[in-house]
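Here you get one chain, nothing else, as structure tokens; it is the form predicted in complex with its partner chain.
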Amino acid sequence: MPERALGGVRVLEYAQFAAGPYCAKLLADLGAEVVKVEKPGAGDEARNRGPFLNDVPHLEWSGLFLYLNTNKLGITLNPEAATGTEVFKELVRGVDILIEDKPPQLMKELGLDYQALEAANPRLVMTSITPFGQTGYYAEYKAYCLNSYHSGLLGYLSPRNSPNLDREPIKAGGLVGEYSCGLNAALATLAALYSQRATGSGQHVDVSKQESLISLQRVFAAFYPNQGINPTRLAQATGMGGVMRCQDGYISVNFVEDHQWQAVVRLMGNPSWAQDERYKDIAFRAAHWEEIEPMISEWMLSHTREEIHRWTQESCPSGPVMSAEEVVNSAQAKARGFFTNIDHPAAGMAKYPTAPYIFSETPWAVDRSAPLLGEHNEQIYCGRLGHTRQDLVRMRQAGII
């Protein structure tokens, strides 16, 4: 069996929905052992979100939960009960990393803030992912995916290329903002792990979703202080193409360099309007985009995405706008093994996206399907922490697990 990049790394996850669980999933998929702590009875919020298998709501049938929690072990625990807090600390003593997403004040009240946990485990890397970070005026403010997306500029700038400002700014589809914050947190967590292994000491990693998202548009975000310009979602022609309509949908084509524009002109059959030398200049094209666009569109509309993509690829970056169905069924996804079948005891066999990187020595792999609620209670509480089975019964009756 090939080695795993994060083999031997132990992680405790006390997080739910998308951001924290995605952060931990990234580590689990590369071989870290992740123990996920869920609320007794109800479990992770994601279990109550769709898409549900066959559209039937069920704690074990949420596609969101299944995807985000593959490769993890699952236990139930209520750290808000006194015994629960103690058990939580026992768990923390045995791990390298804790990933959590609770309001900072709550963690303090429970005695589970970094200071308290550092005393229990000085090697601990504790990653906290919250809407506005651990400190500052908004630290306790609430934000769902929608709010976070708009808190970090990405919303205000979307949808890009709006004809005017009459309509509301929007978030990206799905839960992209949350996943992005999880990715950002995972990156910092691995840097802290690297440092922990070099020095022996852990630390607290404070990740603000707002700052994570602003950083993804860092150039536009800094426009105001540097140039006095406040960028908006208003259409701004760049003269380099973009997402355009064609015969069977939409395609993105970009012509930045002179030779790329020339290639597009050739593909369009060297129309007389495009012979004007001035169009070679991207700035001139940008300034006259309103005249050019309808003529390019006319050509695009008489061809399919596949044709345009194949033809433009000789010299231009391009990409067809693809639906979920097309992403799943694409020849590229098949050739790269981007989807894999995973069998889950309750939800059965389904196709899951894997990872966007191929490691030559330490491949991404599926070790287990997402945990059933409380599936690994006995393994962790008895096997690892040394509680007896009778303890488990008592803890269950007290609502702790």
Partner chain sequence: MDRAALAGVRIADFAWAWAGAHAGTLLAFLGAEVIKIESLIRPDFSRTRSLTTGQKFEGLDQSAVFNDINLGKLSVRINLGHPRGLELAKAIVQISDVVTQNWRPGAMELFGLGYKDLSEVKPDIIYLSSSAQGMTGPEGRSLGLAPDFAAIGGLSYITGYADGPPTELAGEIDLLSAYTSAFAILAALNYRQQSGYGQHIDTSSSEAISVLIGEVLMDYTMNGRVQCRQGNRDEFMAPHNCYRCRGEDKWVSIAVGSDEEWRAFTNAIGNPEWTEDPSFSDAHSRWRNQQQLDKLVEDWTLARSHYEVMEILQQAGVAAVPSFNSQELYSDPHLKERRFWQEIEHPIIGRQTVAGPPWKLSATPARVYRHGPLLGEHNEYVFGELLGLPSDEIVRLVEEKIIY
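Could you output the structure for the form predicted alone, given that the previous block was the form predicted in complex with its partner chain?
Coming up is the bare chain, nothing alongside it.
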């Protein structure tokens, strides 16, 4: 197998659910060795989230957990238990990167804040992913992923142009906010790793979920302090396009810019109504989208998703709205080899998404499926830290592992 991009890099993951594990997964899938620390007996919170194999809740059957933890080694450890902190520091001494998502005050109370861990490992890159960052008024506030998403402006702007002026803010489907935060954390971690390799020194990467998500709407966030404009979901125009109905379902297409609008007009056969001089102005089109949409919709309804998507690819951002089954079986996914079969000792064989990028010289690969709870305790504690099997029995009885 070709050398992997992050081959030789060692990572300790002390995080759960989605953002932190996704950050670590991105590194693991590029070849880093990631040792995942889970709570004894219960494991990562994601193990209790579906979808589950056969719709039966089980710690080893969570599709979310199985996806987020490919290529990782798994151990159990409770750093809050007696002597558990020292065991954690033993692990930290042997890694390049620590990814954690615990409240800042808790890490400080445990003696596991960056200042303490830097003393144990001066080269350590410690990436902390928290709702509001390590400092500031909200640093110790608790937040679930729903709170983080809405604190980051995304919900404030969704849904746009709703006819119901009392419509509550909504969250995009799934865990898109958590994945975005995990991706931002991974990029920042790689930058810190690059610096570590160049200087020999580590650093603390402070990732605020709120700031990560606000960055996705940075243009709108800048309107208020710079122009006094408050672009809410109730007043913000969508521009032109969006999700529109067609002959066999829905397609998402946008034609805000002039060249995009002109391309769509040509596709429709240059209808007479589109020659109205007023429609040449972007602002006018946006303000009068309600009168334009029905005429475009009539054309859309006479064509399929695939036809419209193919015709607009060179001129407008577009994409058919698909079900999960359609995505897996699409010609694009198959041609790109985007899904692969992975066999898990408890959950069996299933299709998994691969990587959102293709590296020719250091390709993405699956070396192992997600770990069973505590699967690699003996390998790590005995083989790497020098503990005996009797030590493991005592640590298990004490609630440490």
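Positions refer to the first chain, counted from 1. Keep in mind that what you see is a predicted model, and the values were worked out from it rather than measured. Think of the rigid core as the biggest set of C-alphas that the two forms share within 1.5 Å after superposition.
**Q** Is Q260 one of the residues whose Cα moves 2 Å or more between these two forms, with the core superposed?
**A** Moves: yes, 2 Å or greater.
**Q** Does D276 show a Cα shift reaching 2 Å between these two forms after rigid-core superposition?
**A** After core superposition, the displacement of the D276 C-alpha between these two forms reaches the 2 Å mark, so yes.
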